[in-house]
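Given next, in structure tokens, is a single chain: the form predicted alone.
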Amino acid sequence: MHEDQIRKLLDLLRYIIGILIVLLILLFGSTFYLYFNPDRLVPVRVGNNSDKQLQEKAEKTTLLNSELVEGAGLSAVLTNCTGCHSAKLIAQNRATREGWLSMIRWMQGTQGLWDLGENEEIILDYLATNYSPQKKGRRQNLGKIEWYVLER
């Protein structure tokens, strides 16, 4: 091979190595950027699920994971109440309809709870029906709990 051909071959090799280095920098840079900024990731929908199907699946999962008594108005309670506090906080309390209304007004006045609109009556009906004071003085036992043994 002539000296000129070797020089051209080395130049081509340097060019290819340079491109590979730039591609690696872009790959690792974008990976680190997404790692430290996960809110930049866009969720990808898999399969043929419509928005309605996804919403129904999410509601069923929420209902199954809830400690609250199933009944009319549960969906409104989960939607409006458990965004700020856990369902356990509701389940451990007992109050009359007026007591629940007083708690809602307190949350609206001091905790930033929004106006519940039509949902207020539905929520109050649910709470007064399922979490009213009882003479036995103890709340209903929690159900649907997967217990596990603590290992030492």
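Positions refer to the first chain, counted from 1. Just so we're on the same page, rigid core means the largest C-alpha set that superposes within 1.5 Å between forms. None of the values given here were measured: they were computed from a predicted structure. Compared with the form predicted together with heme C (HEC):
Put the two forms on the same core and the Cα of residue 86 is off by less than 2 Å between these two forms. Comparing the forms between these two forms, the C-alpha position of residue 103 differs by less than 2 angstroms, with the core used for superposition.
For residue 28, a C-alpha deviation of 2 angstroms or more is recorded between these two forms after rigid-core alignment.
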Second form
Amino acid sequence: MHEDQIRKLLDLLRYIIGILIVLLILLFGSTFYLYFNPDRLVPVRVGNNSDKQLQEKAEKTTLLNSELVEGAGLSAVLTNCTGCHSAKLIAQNRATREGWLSMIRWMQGTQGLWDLGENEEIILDYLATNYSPQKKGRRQNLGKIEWYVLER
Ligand code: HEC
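Would you generate the structure of this protein in the form predicted together with heme C (HEC), following the form predicted alone above?
Let us now look at the entire complex, which starts with that chain.
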């Protein structure tokens, strides 16, 4: 082979290797970026729950249960509270902040509910705001009643 041809071949090889290296850097770079970018973890970072299946189940349930009131913290509630039962069970209840806390403690003590971490405050705020006893699901008791005798 001619010396010239060999040089051209080597140049071509260098060129190809260069492109491959750039591609590899891009591939690793984007993989790392996606893996460590916290914004990717939408919508909420879930307490200490690393159980992926439970999260997936919760997301599915979420789609089926939109009956919870819209409000700050809703996504934390949906991710942490709809894995074991429907959101309906929550929406049906009314309680004070302490009441909600004790329900959460009860589930943690007996039902395997995980430590909610920093989401606990968010969830309690949401529940106490939107599902407090003041917002009555039922009609109020009758006040001032005037009884009268039915005529036959
Ligand atoms: C690990 C499973 C699990 C998770 C997660 C969970 N719960 Fe529960 N929860 C239960 C079980 C089990 C019951 C009892 C269900 C029944 O009585 O049919 C229950 C019952 C309830 C009740 C009804 C209590 C009553 O006195 O009737 C409410 C309200 C409730 N959960 C709210 C929540 C909220 C809010 C969250 C999120 C912080 C949550 N749950 C997350 C397991 C769970």
